[in-house]
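Have a look below at one chain only, the form predicted alone, in structure tokens format.
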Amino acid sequence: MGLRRIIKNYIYRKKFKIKDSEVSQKIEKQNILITGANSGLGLALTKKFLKFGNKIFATYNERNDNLIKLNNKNLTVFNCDQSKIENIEKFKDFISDKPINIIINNAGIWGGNRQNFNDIDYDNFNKAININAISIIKISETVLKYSKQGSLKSIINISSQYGSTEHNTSGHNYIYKGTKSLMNSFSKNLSIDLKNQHKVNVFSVCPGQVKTKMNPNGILEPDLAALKIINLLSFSEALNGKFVDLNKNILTW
């Protein structure tokens, strides 16, 4: 890695720097549903929330080994393949009458290598649409219907700047860009409907260049991004219906 890149990465990390003690308002004694929680940002969020004294309801698709290793009495783990929307209906047994206060829709997939014009894997496209976008509607619906009434206050949808149509200057990646754009559209819709009907705040977050399995060359450590996202929860009312970065800057749709 060249010196210029090292300096650039250092500056990028520095602008998002935050410590546990700097979180505006500690989120504690809450019941939080986190999807896609066995690795990356989802796992980092799970660890941080547990550290702050919350109860976590964590979902995973294929593996749960990292979650099991946490061995925490405040962690409940549930298998859910969100590529099939009917599987989300099983959430009702998972959260029935539980006071779910916060949902973080973190589960997402890239969509494979074949997602450029004239070479699109449409089976993967359908799978990604369900996981990255449609599932956030179904999860919200299921939680509001089956969890303890009046308990849900905030929903955060983990998006990407790739979901911004105005920011798109490169084309390609139809599956990931398209499904994240769709997520943002649904997030905006939910922010209106759920605010009016249930007083629930909904917003989308771009976590930036986080180092995860999907993005192994990322710059930010998942723990740092997780802490920044937790900090955003203190501003849920003001962020309702918005698409923001980790520093609360408004991003273009």
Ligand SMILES: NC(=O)c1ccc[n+]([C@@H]2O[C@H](COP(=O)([O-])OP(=O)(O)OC[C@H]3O[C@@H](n4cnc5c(N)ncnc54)[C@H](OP(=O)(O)O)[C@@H]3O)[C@@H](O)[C@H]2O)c1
Contents of the next structure:
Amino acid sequence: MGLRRIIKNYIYRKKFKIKDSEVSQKIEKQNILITGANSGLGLALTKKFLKFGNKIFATYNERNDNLIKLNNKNLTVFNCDQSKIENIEKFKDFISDKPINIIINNAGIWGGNRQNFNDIDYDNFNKAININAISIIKISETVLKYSKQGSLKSIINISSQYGSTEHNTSGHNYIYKGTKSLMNSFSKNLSIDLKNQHKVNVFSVCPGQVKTKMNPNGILEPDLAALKIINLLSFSEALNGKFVDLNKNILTW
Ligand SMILES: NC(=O)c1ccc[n+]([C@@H]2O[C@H](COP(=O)([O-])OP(=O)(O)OC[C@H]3O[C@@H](n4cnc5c(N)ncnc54)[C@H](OP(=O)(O)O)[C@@H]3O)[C@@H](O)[C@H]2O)c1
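Given the form predicted alone, corresponding form predicted in complex with the ligand:
After this comes the whole thing, all chains and molecules, with the earlier chain placed first.
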């Protein structure tokens, strides 16, 4: 890695620095549903929330080995492939009558290599629409229907700056950009409906460039991004209906 790159990465990391002790209001004793929790950001969020004394309902798609290794009595793990919306009905078996307080819609896919104009994998596109976007509506509906009435307070949708239409200067990547843009649109819509009907705050977050399976060249450690996201929860009321970065800066839609 060249010197210029090293300096750029150092500045980027510094911009988002935070320690456990700095989380403004520790989120504790909450029941939290996290999707796509066996890897990357979802796993880091699971670990941090457990450390702060919360109960986690974690979903996984293909593997659950990393979650099982945590061996934590406050962790309930269940399988859900969100590429099929009807699978989300299965959530009710795990959350029925449990007071779910927070949902983190984290599961997501990049959408494969074929997503540029004239070479689009439309099967993957359909899958990604379900996983990255439509799921967040169905999960909200399911939790509000089956979880203990009145318990849900906040929903965070893990989006991406790639979902910003105004920020788009690079073209390409129709699947990822389009589905994250759709997620943002649904997030805004849910923020209006759920605030009015259920007093639930909903907002979208771009986690930045995080080093994970999806982005092996990412700059931020998942633990750090997770902590920043947890910190945002203390500001849910003010962030309702917004699209923000890890430092609460408003991003353009
Ligand atoms: N890393 C970044 O730089 C970055 C930047 C912006 C936004 N994000 C967003 O952050 C979120 C977390 O991604 P990550 O970076 O932590 O990557 P990751 O490690 O690949 O995590 C994505 C998770 O989504 C799950 N998933 C994939 N297909 C699924 C399906 N059909 N049903 C349910 N879950 C499914 C994966 O499970 P399996 O592996 O079992 O399929 C995995 O646990 C994503 O929404 C991503 O778009 C990441």
